[in-house]
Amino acid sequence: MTRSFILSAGIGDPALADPAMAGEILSAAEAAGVDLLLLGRNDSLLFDPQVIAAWAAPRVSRVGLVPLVSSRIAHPFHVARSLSAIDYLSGGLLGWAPVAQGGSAAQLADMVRATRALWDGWDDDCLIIDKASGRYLDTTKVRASNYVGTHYAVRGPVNAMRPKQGHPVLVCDAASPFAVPGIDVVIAAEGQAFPAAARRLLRVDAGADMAALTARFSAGEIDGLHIELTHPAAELARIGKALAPLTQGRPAAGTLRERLGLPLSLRNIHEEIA
């Protein structure tokens, strides 16, 4: 399989809550070849990233939406329910980036485990939806998770089925790390250690030397870049042009997991952590 470059961008501007501005940024991100658009920043809670992601979900065709989920204010049950719905609304283009925002790494990891356990309470083939027989689902394939961790205890089952991708793509910021198995993408700054993950992105600013960074991708040092945006429209246009040799011709169809070469999660997290 050809190794594909991953372009990620982040925006924390509260003006993103303006639909007109949000629409312009989504269009610019699509045109620039962005794979992951992180909504929100570690050091601020200027808007609700999950609400923005829900609004944007039916409007994107290839950009992966990655709302930051803060363990300061989020609960696993509500996170599991809302992200499952957003994953379907986007056609399987959802990721999530849990962050502690002043809380502990242990609580953050526990939130991730509890949320995954709720998703795994539904089997992928549990829905029947047969009007003739009157059967909606196979109840034997929906289970209470009964997860008990160090900070959360959730029984379930959550009142939303398993996400389209099994689990939305899990993104870890090395500035707010958490220790769970199966992290899909990690973002780290220069000189910062990369936690274990399937894909590694280097955090840079929009003024970085893109030619030099392209060479590091070609050498296998990184799988792509994450760029924090301060002037999104102008920066996305410039970045898209500079990185066009790497971003053009990549797969444009399929779920976010499929496009990033990540497997559909079929594992039962209960068994994994037992």
Second form
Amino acid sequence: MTRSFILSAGIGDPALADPAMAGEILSAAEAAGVDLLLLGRNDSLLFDPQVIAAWAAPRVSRVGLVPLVSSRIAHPFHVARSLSAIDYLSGGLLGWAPVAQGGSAAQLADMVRATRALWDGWDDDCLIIDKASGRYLDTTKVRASNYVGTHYAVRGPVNAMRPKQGHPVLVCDAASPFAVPGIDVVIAAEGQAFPAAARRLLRVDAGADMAALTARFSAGEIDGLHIELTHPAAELARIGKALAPLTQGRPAAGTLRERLGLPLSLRNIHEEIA
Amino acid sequence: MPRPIHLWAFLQGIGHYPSGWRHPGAEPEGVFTMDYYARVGRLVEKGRFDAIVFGDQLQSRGVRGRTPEHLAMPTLDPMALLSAIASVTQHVGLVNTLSTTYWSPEGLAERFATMDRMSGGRAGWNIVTTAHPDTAPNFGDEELPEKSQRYKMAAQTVAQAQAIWRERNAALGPSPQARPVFVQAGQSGDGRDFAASIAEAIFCSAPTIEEGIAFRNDMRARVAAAGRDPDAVRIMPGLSFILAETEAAAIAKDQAILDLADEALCIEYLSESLNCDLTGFDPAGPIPVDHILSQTCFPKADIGRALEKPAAIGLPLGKFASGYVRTPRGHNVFRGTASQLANMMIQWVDAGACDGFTLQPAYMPGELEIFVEEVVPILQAAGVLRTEYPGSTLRETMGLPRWPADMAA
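What I would like now is the form predicted in complex with the partner chain, since the data block earlier showed the form predicted on its own; can you produce it?
Below, the chain from earlier opens the complete complex, with every other chain and molecule after it.
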């Protein structure tokens, strides 16, 4: 099977918190063949990326929505609930990019572990929903997580379902790294070390030489590109065109995890750390 | 011109009857899909409702770690659901419940500011404190803060959030409503005073027209005493309803839905309401009053009073639980025809018992569809319900002052 190229783009402009602008950007991203659209910027969040991702959920058919989730203000219990909902509402097109935003890397990693532990408190097949017998739920498939980490203790079970994808696609920005197993996608700049992850994306400018970068993908050096956008609509149109030979003909159906060829079951991954 | 009736749709989970999910008109699988919420959002907008309201909890339903098998849960995060509904609707307000006990002012301020922008000014915040003891361990605490401390935290959190919104509005340009519409639902003295000081709309229970009038008069007096205009506050009591072609048919339909709740479901529901696991007790045996009073975290005096009479006549636990699911929260429960319901609503508003209603469909989406198809046209023909939305923001829809004075900066 041929390796699929991954195209990622990021937007942190506060203009995104405008429905008309956000709608345009989403359409442009779909047309350009973007796989991951990172919402928010590492250094400052001028809006809540999770609200924008939820708003965008009914409007995307293939673009993966990847809100930045800041451990500075986000509690794992809130994160687990919010992302579970957005994953369902988007039909399984959700990723998440935890960032420390001035907090510590240890706290960030702990937030990721605690959130995953809450998700894993529910089995994928826990719902019965049988009107005839009156049984809604198989309670043997629901557990309190009783997670105790370095920064968070969360008992659970969380009042949300395990996300449609099990765990949304986990994206790590090498500029705000965290140490947990099972990172799906990592983004690093030229010369920056790639933390361990299933897929590696090189961070470049929208003006970079796409032909040269294509060669590095073919050589197996990287799995794709992450492009930080400053003028989203125009840049997306240009990038889409330049990378069309790589992005056309890739799978367009299924969840984000399925499309990117990432492992489907990450259950109890937090236990590997204990 | 007759007084307008404001309508909210309280669309918790899969309907307000614990057995509602088993009704043929219920779509329990739908609550995990966007299609369902898109359909419900458009239905509510077709009915020209002011807002969709979601409640919230920060713990799983159940009792001390035991999860119910027969109740329709889990649900999904209401803030995400309302933000997604904002994307597929144009007018309807989106009122989200968010706790001041376990949300940081920064987190909630950012969340509502973004939602107000993305919805074009349709965000509302139902400001609550967290009272359920199972919440604390989800946030690393052993116990909840004391009640008085929780209300103090609520006032501080609201003040801090307002300060953050003021800064953001100055830096980024104001969001369409400057801040979300403030909603409150407290019924106690503390809750009423808190509501009088900040709420622009109040959700309450009013089982009879007399109780509605008394509550509204009391709240309007408290609002005036707080130096605010009582006409700038909407009182929106809960209203459960079961509709059919005739009153007798509605009563039969109500009974049929209640009959879907077997004793096991009723006892689970009662256990959850009292936060006291009763599933191990014999349904045919007596109500375990001492056990309940020693276990429950809710006001023992109130619960003791409620149990006194059924225990004295020797009502079995299962029978007591079956009766309890009918009116658990003390809201008005209407059973009858569409025109009877419309007349009742007009009568309440004319009598000053409320400014509108928070409709609580027994099951979803079937019962809400019947309301929109049958009751809404009657209210519109009577001139008490809008046929078009007056503007785009929730404040415009509710007829509330546009820019709160404290946020004008």
